[in-house]
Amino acid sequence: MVEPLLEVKDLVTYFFTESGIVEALDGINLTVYPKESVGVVGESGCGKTQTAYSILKILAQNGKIMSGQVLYKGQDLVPMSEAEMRRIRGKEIAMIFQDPMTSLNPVMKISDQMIEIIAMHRDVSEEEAREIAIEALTAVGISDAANRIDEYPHKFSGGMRQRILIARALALRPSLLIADEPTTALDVTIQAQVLEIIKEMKEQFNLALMLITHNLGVVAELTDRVHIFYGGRVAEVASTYDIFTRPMHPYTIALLESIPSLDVEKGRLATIPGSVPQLINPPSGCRFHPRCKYAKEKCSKEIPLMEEKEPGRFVACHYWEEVEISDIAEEVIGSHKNKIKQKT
């Protein structure tokens, strides 16, 4: 049995604000196996990014991991010191952030932002680190990298800056790459190019990938397994194929219904009624119950346990057996099923 590369167990993270305690993560469980691509999906504010920040221990000053474990290669990262975490970040677990402009220092040359990090983590000379950086930039499609490495970030487009971040992350040869909405600020054409680069680099370097996104279409193209997040909890875990062919949780079905698709004929775009819960004062019981058409009294009182309904399929819902797939969801599922088959 292959051991997980990353295993998050019952992770609880709070943020302490003037308005109250934000229960950002409430018992998150997540696994990533070596060389696997895992999608982390949900609406904004559901805890996806804060899970990544908790894993790397780069939370804002008012954030704190209250309990739980983050096991990387069997070692718990939660009790580690900052000095110990510096040896993990980048070298073992690398992260690509949402906005490439804020992730690159605007007053430092690209070379200054890559060479020192590479030299520190890979124990090579600055000259060797420069060559590694140029090779990485060339690999992600930066032309004339030997000269452009000495330019400043503003000289590059948004898509090129995101490629630079990918190159910087992969130059350290990590085992796990966390990509947090890596195409959010990019136009559609550039998005496709960046995602293809991530896919190629993952295969070339045998990386494990944790892809954080709200876009289920991207998940269908890139991932093997999916964790559906809602309100700081995990609602459903399954293979990508199962998520797109036999979703079990009402929230997963609602997400599928809301995917815009040229392949599906429908009138108004389907939406999920209500709003994402405020985690300062989250709903009792199942956090999705105020927006769920299957909700009953039990849902507002009891937290549904995450249970394995089939091998490898986990769902946190009291009434999952009553859930039906709507006609809209069926059409979306049909349009994506072929893509997943082609991928596999």
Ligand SMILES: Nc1ncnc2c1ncn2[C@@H]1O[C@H](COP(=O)(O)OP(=O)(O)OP(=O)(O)O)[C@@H](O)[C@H]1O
Second form
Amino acid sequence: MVEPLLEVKDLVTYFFTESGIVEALDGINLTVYPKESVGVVGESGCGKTQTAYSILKILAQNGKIMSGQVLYKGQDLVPMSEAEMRRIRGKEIAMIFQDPMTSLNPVMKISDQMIEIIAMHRDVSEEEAREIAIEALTAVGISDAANRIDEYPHKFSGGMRQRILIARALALRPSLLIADEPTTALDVTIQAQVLEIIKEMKEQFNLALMLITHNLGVVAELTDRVHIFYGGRVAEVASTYDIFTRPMHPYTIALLESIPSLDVEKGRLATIPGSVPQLINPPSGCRFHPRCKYAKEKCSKEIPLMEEKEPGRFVACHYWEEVEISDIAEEVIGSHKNKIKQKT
Ligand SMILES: Nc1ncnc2c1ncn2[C@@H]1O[C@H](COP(=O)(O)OP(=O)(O)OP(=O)(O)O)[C@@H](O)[C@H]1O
Ligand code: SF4
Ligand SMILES: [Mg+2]
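Rather than the form predicted alone that you just supplied, could I have the structure of the form predicted in complex with the ligand?
First the chain shown before, then all remaining chains and molecules of the complex.
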């Protein structure tokens, strides 16, 4: 049996604010196997980004990991010192963010933002690092990279900047790339190109990918497995194929009902009736109960535990056996079955 590359276990992360404690992550379990592409999906505020930040320990000042483990290659990152974490970030686990504007320093040349970090992490000379940087930029489709590397970020379009960030991340040869909404800030046509680059790079470098996205179309095309998040917890984990063809959790079904199409361009999350839970004072029991059509008394009293219902299929719902795939969800599934990445 292959050991997971990353195993997040019962992770609890809180934020301390003037209005109270935000229970942002309440027992997140998540695994990524080597070379695997894992989707993390859920509505705004459900804890996707803070899970990534907790893994890398780059939480805001008022945030704290309260308990749980983040096992990377079997080693727990939670108790690690900042100096040790600096060796993990970039070199082992790289992250690209939603907004390529804010991740690049506007007053520094691209070369100055790549070479030093490559030289440091890969233990090569600055000349070698420059070559590596140019090679990486070329690989992500920056033409004339040998000259353009000395330009400033404003000379590049949003899509090109995101490519530069991907190149910078991959030049360090990480084992895991966390991409947090990597295309949301980009034009629709550019989104598809950037996703294609991520896909190509993933294959070329044997990367594992943790892809955080609202976009179910992207998930269908790019991922092997999916973790569905709801209100700071994980509702369902399954292969992408199973999630899209045989969803088990009421929230997953609601998500499917909400998408008109699994096209990359159109497949953003539409609305699900009811509002996302406040995490300062979250609903008791199952956090989905105020919006769930299957909810019964037990749901507001007891937290449903995540259990393996079939090999590789995890669901956190008291009444998962009663759940039926609605006609609308059925329609979405039927019309898009061919787009979904098949089980490998
Ligand atoms: N510094 C902070 N102080 C207080 N609460 C915070 C802080 N940072 C995040 N949160 C809260 O933590 C919860 C999880 O946020 P997170 O950023 O992980 O959401 P997300 O799933 O990434 O959403 P989105 O899709 O909008 O990016 C939210 O309720 C958010 O308001
Ligand atoms: S535990 Fe209850 S409220 Fe939660 S998803 Fe299942 S049926 Fe719905
Ligand atoms: Mg986010």
